[in-house]
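Only one chain comes next, encoded as structure tokens, the form predicted alone.
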Amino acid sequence: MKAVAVFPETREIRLIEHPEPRIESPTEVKVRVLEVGVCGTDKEICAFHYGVPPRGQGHLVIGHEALGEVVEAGVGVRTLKKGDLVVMTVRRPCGQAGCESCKIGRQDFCFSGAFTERGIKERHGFMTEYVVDDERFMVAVPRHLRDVAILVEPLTIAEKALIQVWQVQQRLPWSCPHAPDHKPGVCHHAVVLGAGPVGLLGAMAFRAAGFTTYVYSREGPTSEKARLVESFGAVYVSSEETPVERLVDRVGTIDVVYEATGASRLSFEVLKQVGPNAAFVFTGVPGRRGSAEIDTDLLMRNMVLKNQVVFGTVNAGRDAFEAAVRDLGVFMERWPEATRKLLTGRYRVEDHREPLLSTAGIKAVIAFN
């Protein structure tokens, strides 16, 4: 079958013939891949910054954002059947006896670091025609979300962040019970850094949770992304007009920051501006840029005196995938046009190099169907 793979030793990206997988255990499911999303991680793997093939192999089949259709289910499968649409989680357990997280299916919090990841680390990915995996790593998607379901995996980044924000903020009286809308984010201001797919989906998730949401990005105030942000009820703030030190003047008290840029200098400048009891969520991984000077005394003083919390989040568990499916349904009810506009290009697998090696558009998709 066809697959897109990278060869790190020779620094090649090729469409290859790859063995078609077969079901080998009762709880495995065979899936025909319909679409694979392209993200920044894929592009960095294709630039050979990272990406590790399975042991003993010289290539890695890439792709970790996938939508597929079940074509066969093992005799022990209970939750899926032929014809179901599914998305697949990315990380697989480390299998080490001392890792309590992996033992209970929370490999997104693996202690050992010996986990594998489909299409990223030591396990082939989804940019191929068929995939076999255990049913516990698959989440069903309603048929009416077929056209946008490829957005589930990138949305899980925000969903996992929100799950942790709710848990962290139980430390204080943070809800707003007197508000007419009892969604948990009501009465609070969220700032999303970046207007890429992760940032835009995050902004939608924060809006759906009731936050007054601001997207801070470098595109101009009349850009297409600015209009897209405003179409789902968030506020776009351009760094061209508003420098970081004036962000509070525009937003008011900043209660949550959802970082989706990987830009460390910008992130720590914004961290200086967050308010009392705030939570700052890092999701990006900085590239190999020069180091930045930061005022560590100011940051530490703020964190202590203002009860601030800073945490990072990576990958996602099943709970975040299920939340992403639910919220994507909400997005399509409330903002169907804006949600569809996040998908800016579909490509045949034969044309894989264009989306993998370019930076145009918001979310590119490689379609096998």
Ligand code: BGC
Contents of the next structure:
Amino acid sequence: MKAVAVFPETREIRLIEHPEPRIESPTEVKVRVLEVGVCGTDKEICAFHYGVPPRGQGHLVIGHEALGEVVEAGVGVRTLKKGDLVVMTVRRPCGQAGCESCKIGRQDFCFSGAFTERGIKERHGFMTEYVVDDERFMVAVPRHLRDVAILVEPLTIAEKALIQVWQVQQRLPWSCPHAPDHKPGVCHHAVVLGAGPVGLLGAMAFRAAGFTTYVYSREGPTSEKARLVESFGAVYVSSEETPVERLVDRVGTIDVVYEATGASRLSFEVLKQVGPNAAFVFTGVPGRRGSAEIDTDLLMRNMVLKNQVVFGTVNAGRDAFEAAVRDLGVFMERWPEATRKLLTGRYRVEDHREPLLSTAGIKAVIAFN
Ligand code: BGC
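Target state, the form predicted together with the named molecule; input state, the form predicted alone:
Now the complete complex, all chains and molecules, led by this one.
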């Protein structure tokens, strides 16, 4: 079967013939891949900055955002059946005796660092025709979400962040008891940094949870991105009009920041401005561009005197995948057009180079049917 692979040694990206996988244990499921999303991580792997082939192999089949259809289920499979639509989780457990997270299926919080990730780290990915994996690494998606379900995996990043924000903020009275529609975020201001797929999906998730949501990005105030953001009820703030040093003047009190840029200097500038009891969530993985000067006294004073929490988050567990499927359903009820607009390009697998090597558009998808 066809697969798209990178060869880090020779710095090649190409279509290869890959053996079709077979079910080998009772709880495995075979899936025909319908679509694979392309994200920043894939582009980094294709620029050979990231990505590790399975041990002993010279190539890595890429792709970790996948939507597929079950074609065969092992005899012990309980949760899925032939014909079901599924999205796949990315990380697989490290298997080390001392890792309590991996032991209970929370490899997104792996302690050892020896986890693997499909299409990223030491395990082949999903940019191929068929995939076999254990049912516990697959999450069912309702049919009516077929056309947008490829957005589930990138949305899980925000869902995991939100789950943690609610957990962390239980340290104080942070609910909004007077909210008219009982949305838990209604009395708070969230700032999303960046308007790529992770940022935009995050902004929709914050909106759906009721937050007054601002998206801060580079595109102009009348750009298509700005209109898209406004169409789902968030406020677009362009860096062309509002320099980052003045973001707080525009937003008012900043209660949560969801960082989705990978731009560390910008992020630390915003960190200086967050309000009392705020939570600041990092999701980006910056390249190492060298050190920058920051006012560490100011940051530390603020964090202490304003009870701020700063944390990073990576990957996602099953709970975040299930939340993403639910929220995507909400997005399609409330903002179907905006949700569909996130999908900006569809390519045949033969044309994989185009989306993998370009930075245009929001979410490009490689379709296998
Ligand atoms: C994926 C995550 C993964 C991370 C780091 C992201 O693009 O969505 O699942 O953990 O890259 O490899």
